[in-house]
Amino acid sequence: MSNFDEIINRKNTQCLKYDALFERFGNTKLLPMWVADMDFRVSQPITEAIMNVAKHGIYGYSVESQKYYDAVKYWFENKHQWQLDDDSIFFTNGVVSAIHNLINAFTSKGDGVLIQSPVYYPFFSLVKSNDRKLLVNQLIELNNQYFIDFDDFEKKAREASMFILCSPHNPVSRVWKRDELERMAQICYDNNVIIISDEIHNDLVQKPFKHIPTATINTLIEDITITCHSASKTFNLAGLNTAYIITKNRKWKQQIQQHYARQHAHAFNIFGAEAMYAAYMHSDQWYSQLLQYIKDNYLYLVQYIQANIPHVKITPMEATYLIWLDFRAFNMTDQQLKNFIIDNAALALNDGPSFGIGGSGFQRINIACPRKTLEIALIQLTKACNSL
C-alpha cells in the first residue's frame, strides 16, 4: 500500500514547484499548489528501475528497445482499448516540445491554429512564438460547467490549418463525450484541419467518466489525428523528459521523423524510458490507489469549501488533479485576486487569466498532495476569504 499521506520535503531539490517561488510569485513563504506535478513518491518499481540504470555507471547514448514500444501498446490496449503498432509510435522528450515540432512540421507561418480557451497556457505561446495565427474558440460556461461553442468552432475551423485539442481538458477538467469529439473531429475533417490531440491527462479520469482517444472516433478521423502523450502526469515523471507521439498515418509519421532529424532534436533518455516501462508494466496497483486518493482529496475540498467559503465555486472534477476555482463572487480585479491569493492566503496557485479568455476571476489549484497539505491550504484560503 503506497503512503500518499507522507509529506516529503521537496525544497532545495531543484524543484520548480517549491524552489522557483520567488522567481514566479515574488515570495518564498507560499504553500505551492500550482505547477502540475504531484507531491507523491513514485511507485517502488519505478524507483527500482531508475536505480538499476544508475548502478550500471555508464550513461551513454541509448536506443529504443522493443520493450518500450510494447509497454505503450500494452497500456493503451488495456486502459483505453486502443490497439497500436510499433510504426504508430514516435518517442520524444515532452508533449509541449512535441506540439512545437508538430506545428512547424505541418503548418507554415501565418497559418491559423485553433485552440479552446481557457486552456493550458503554453498553447498560446506555442502558436504565437511560431508566427502562426491564433484562433480561439472560447468554451461556454454554464452553471459552473463547460461546453463547446460549436457554431464558433466551425467558423474558426474554416480559417485553421491545425486544431490543438486538450483532452481531457486542462484547466476545466472536462472529459469530452463521444458526440462532442465526433462533432469537433468531423468539422476538422470537412475543413482539412489537422488535429493535434494532447491527451497527457487521459489516465487521470474519474469514474463514471471515460476517456475516448480522439483518433479512435473512426478511420477517417484516425488519419487526420496526431496524439501526444506521456506517462509523466499519471506517474509523476515530468523531470525525466520522456514522451511520445502517436499517429497511424504513415506519411505523417515519416514527416515527423524527417522534421526531428532536421532539427537534430531526437534524443532518447534511458532513465525516462525505464521509468515509463516500470510505470506501465508494474505500477498498476499504485495507479489505482492514486486515482482513489485524488478523488478523496477532491471530495474533501468540495465539502470543506462548501461548508466554509461557499462563495468560492468549484468546477466539477471529471479528470486531472487540477481544480478550477471561481472567485468572481468577490468582485475583485484579476490583479487584486492574484495579490489576495499570494499576500492574504499565502498560496501559490495558477492565475486564471494565464489560461486565456474565460480565465478572469479563476484560480487553478493542484490537489495531488498529501491530505494534510491540502487541509493547510484550505485553512489559509478560508481565513483570507473570511477576513474580507
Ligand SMILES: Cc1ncc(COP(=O)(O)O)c(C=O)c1O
The other form holds:
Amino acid sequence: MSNFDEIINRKNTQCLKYDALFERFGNTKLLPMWVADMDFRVSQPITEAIMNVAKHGIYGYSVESQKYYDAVKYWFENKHQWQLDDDSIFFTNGVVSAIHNLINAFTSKGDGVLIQSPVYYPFFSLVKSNDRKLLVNQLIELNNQYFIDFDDFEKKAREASMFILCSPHNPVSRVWKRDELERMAQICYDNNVIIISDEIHNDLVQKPFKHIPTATINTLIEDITITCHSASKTFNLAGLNTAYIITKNRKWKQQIQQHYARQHAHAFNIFGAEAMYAAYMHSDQWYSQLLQYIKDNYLYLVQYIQANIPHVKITPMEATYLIWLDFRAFNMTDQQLKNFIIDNAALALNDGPSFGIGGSGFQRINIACPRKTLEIALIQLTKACNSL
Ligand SMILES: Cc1ncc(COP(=O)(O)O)c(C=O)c1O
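Now show the form predicted together with this ligand, given that the preceding structure was the form predicted on its own.
And the full complex, kicking off with our chain again.
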C-alpha cells in the first residue's frame, strides 16, 4: 500500500515547486500548491527501474528499444481501447516542446492557431513566440461549469490551420464528451485544420467520466489528429523529460521525424524511458490508489470550502489534480487577488489571468499532496478570507 499521506521534504532538491518560490512569487515562506507535479513518491517499480539504470554507472547515448513501444501500446489498448502500432509512436522529450515542433513542422508564420481559453498558459506563448496568429475560442462558464462556444469555434476555425486541444482540460478540469469532441473535430475536418490533441492528463480522469482519445472519433479524424502524451503527469515523472507523439497519418509521422532530424533533437533519455516502462507495466496498484487519494482530497476540499468559505466557488473536478477556484465574489482586481493569496493566505497558487481570457477572478490549486498539506493550505486560506 502506498503512503500518500507521507510528507516528503522537497526543499533544497532543485525542486521548481518549492525552491523557486522567490523567483516566481517574491516570497520564500509560501505553501506551494502551484506547478503541476505531485508531492507523492513514485511507485516502487519506478524507483527500482531508475536505480537499476543508475547502478550501471555508464550514462552514454541510448537507443529506443521495442519494449518501450510495447508499453505504450499496452497502456493505450488497456486503458483507452485504442490500438496503436509501432509506426504511430514517436518518442520525444516533452509535450510542450512537441507542440512547439508540431507548430513549426505543420504551419507557417502568420498561420492561425486556435486554442480554447482559459487554458494551460504555454499554449499562448507557443503560438505567439512562433509568430503564428493566435485565435482564442473562449469557453463558456455557467455556474462554474464549462462548455464550448461552437459558433465562435467554427468562426475561428475558418481562419485556422491548426487547433491545439487540451483534453482533458487544464485548468477547468473538463473531460470532453464524445459529442463535444465529434463536433469540434468535424469543424476542424471541414476547414482543413490539423488537430493537436494534448492528452497529457488523460489518465487522471475520475469515474464516471471517461476519456476519449480525439483520434478515435472516426478514421477521418484519426487522419487529421496528432496526439501528444507522456506518463509524466500521472506517474510524477515530469523531471525525466520523456514524452511521445502519436499519429496514424504515415505522411505526417515522416514529416515529424524529418523535422526532429533536422534539429538533431531526438535524444532519448534512458531514465525516463525505463520509468515510463515501469509505470505502464508494473504500477497499476499505485495508480488506482493515486486516483482514489486525489478524489478523496477533492471531496475534502469541497466539504471544507463549503463549510468555511462558501463564497469561494469550486469548478467540479472531472480530471487532473488541478482545481479551478472562483474568487469573483470577493470583488477584487486581479492584482489585489494575487496579493491576497500570497500576502494574506501565504499560498503559492497559479494566478487565473495567466491562463488567458476567462481566468480573471480565478486561482488554480494543485491538490496532489498529502491530506495534511491540503488541510494546512485550506486553514491558511480560510483565515485570510475571514480577516477581510
Ligand atoms: C496540458 C498540459 N500539457 C503539457 C504539460 C507539460 O508537459 P511537458 O512537461 O511534457 O512539457 C502540462 C503540465 O502541466 C499540461 O498541463
